[in-house]
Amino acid sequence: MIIGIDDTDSRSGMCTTYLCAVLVDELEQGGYGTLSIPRLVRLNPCIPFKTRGNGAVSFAIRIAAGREREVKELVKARVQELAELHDEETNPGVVFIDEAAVHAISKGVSGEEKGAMQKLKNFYESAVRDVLSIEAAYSLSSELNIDCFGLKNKRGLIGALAAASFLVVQQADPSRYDFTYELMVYREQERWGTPRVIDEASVWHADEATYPSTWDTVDWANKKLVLAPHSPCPVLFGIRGCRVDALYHAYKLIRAEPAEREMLFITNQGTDVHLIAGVQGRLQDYHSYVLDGSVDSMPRTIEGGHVVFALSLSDWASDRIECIAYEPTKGFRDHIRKLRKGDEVTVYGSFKRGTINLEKIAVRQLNVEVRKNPRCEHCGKRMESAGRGQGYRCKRCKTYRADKEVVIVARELEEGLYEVPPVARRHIAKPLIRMCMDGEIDHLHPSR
């Protein structure tokens, strides 16, 4: 059976990954069956009613004979017990895909069964990139005979089904999706809501010992720890990376308050799976895009320290949107300030109300030409306009030039791909260090 869970937390407490860890430990210790490594699936980061990281979880359990009903009741009981039901924005959802259904979806040979796998794949990808309705989750669950359980308005069924779908697809085809790992460490319950006790020096040491196999543990440029949340949730800290041994090595090096438990997750974090490339139609709010264009205005700093510039889109000559690097992106704004009109760029980020919230930017070609009034060949001074469309004259020497002079200028900015720092990075965004390790692209400028 595959179990998916979502929307059990709030801004004031709980964490769906903690509830998952409690369930996995209880099911294993209770002899209910053999469990997989759980999945942590980050959904569309632009959804306005998300809590914090918009994460859902799922895990597989090979249930001991005759205990399926017990497992379902235990999961429902723990969700009812631990979910932040008092918060009006918390609407838990749980899905159960039983073993027979998983087998039919994963191993079937008929066109209908292959279609079921495709529908789960599409649902997961839509939950990461698009905006889905509860009705869509109900419809697919009913079609595929997936058992559902929800509380209040049951909006969590969307994320629960998406997380379960990710696991079904990944088990059937492990190479289908890029993935990483996160080792989550949880606090003792009596400490929830109190300041976290973590020895900062040990975190910097752990990062030095394991980077780049682990990343986003610290932010070197801004001298901050980023592995620990600031909310009153059960999470003490999380270590992200691409190698399980590196995660546990870092964990051993970090000195902190006693932990209640820890849990390793396979996750879609750090993969950029939320980005939509090659779009040909109208841009939609609450979606994240990769867009080619040219800088159409000099960057300007606005109130709050945010930096904005206009972008003319390559695919739609008449379209012009604004791109913004918000103040929390810190030093990333310095790269944006060095842009100038005519630079060819690719922007990565979420779209809302005509504006792209920048996560990355690729400077593809710098505009190194500046058109200036020509110099007089006799006195060396700049000529003045002789009137609209009438060229340029030197009043002193009476010389004439028809066109402006093209001057090649040096640029402080280099071509290549730039990213926001770890303190401003979304869970799902791919750090450039991963691209460096994979050899995906040249001219990378990681934040570190």
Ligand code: ATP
Contents of the next structure:
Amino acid sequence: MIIGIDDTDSRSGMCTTYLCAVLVDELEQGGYGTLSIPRLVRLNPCIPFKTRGNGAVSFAIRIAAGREREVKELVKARVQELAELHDEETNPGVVFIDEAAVHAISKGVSGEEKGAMQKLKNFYESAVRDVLSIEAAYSLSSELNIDCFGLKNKRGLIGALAAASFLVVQQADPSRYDFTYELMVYREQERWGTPRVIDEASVWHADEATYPSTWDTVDWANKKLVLAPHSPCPVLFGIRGCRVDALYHAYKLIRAEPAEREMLFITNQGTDVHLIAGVQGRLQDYHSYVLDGSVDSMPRTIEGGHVVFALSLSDWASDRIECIAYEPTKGFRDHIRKLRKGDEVTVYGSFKRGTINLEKIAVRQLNVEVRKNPRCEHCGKRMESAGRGQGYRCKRCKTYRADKEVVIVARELEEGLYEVPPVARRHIAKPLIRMCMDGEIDHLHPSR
Ligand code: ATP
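Moving from the form predicted alone to the form predicted in complex with ligand ATP:
Below, the chain from earlier opens the complete complex, with every other chain and molecule after it.
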């Protein structure tokens, strides 16, 4: 059976990954069956209903004969008990895809069954990139005989079905989606809501010993730890990376308050799966894009320290949008400030009300040409315009030139791909260090 869960936490407590860890441990220790490594999927990062990182979880359990009902009851009971139901914005959802349905979806040979896998894949991808309705989750669940359990308005069914879909697709085709790992470490209950005790020096040491197989544990440029949340949730810290042994090695090196438990997740974090490239048609709010264009205004710093510039899009002759690097992106803004009109760039980020919130930017071609009034060949001074479309003249020397002069200027910015630093990175965004390790593209400028 595959079980997906979402929307159990609030800003004042709980975390759906913790609920998942409690269930996985309890099911394993109670001999209910054999469990998979759980999945933590990050869904559309622009969704207004999210508490923090729009995460949802799933796991697979090969249930011991005759215990299916018990497993479902236990999951429902834990959700009811641990979810922050008093919070208006907490609307839990759970899906159960039983063995028969998983088999039909995964191993099916008929067109209809293959279609089922495709529908789950589409649902997961839409949950990451689009905005879905609860009805869409109900409708697919009833079509594929997926058992649902929800509380209050049950919005969590969207994330629960998306997380379960990710697991079904990944089990059928492990290479289908890029993935990484996160080792989550949880606090003892009596400490929830109190300041976290983590020895800073040991974290820097753990990072030094395991980077770049682990990343986003610390932010070097901003001298900050980024492995621990600041909310009163049960998470002590999480170590992200691409190698399980490196995650555990880092964990061993970190000195901190005693942990209640830890749980390893396979996750879509750090993969950029939310980005829509090659979009046709109009840009939609709450979607994240990769867009080519040319810088259409000099970048300017506005109130609050945010840096904005206009971009004219390559694929839409008439469209001009704004791009913004918010103040929390810190040093990333220095690269943005060095852009000039005419630079060819590719921007990566989420779109809302005509503005892209920058996560990355590729400077594809710098504009090194500046057009200036020509110099007079006699006196060397810059000539004046002789009137619209009538060239340039030097009144004193009576010289004339038809066109402006093209001057080649030096640029402080280098071409290549730039990213926001770890302090400002979305969970789902791919750090450039991962691209460096994959040997993906030249001219990368990782924030570290
Ligand atoms: P945390 O990261 O701490 O677990 P969260 O940020 O995941 O919290 P949730 O409490 O899970 O926030 O709330 C997100 C809600 O948005 C859930 O109900 C989920 O089902 C729903 N949701 C997720 N993705 C989409 C989507 N693409 N369209 C519509 N609703 C979505």
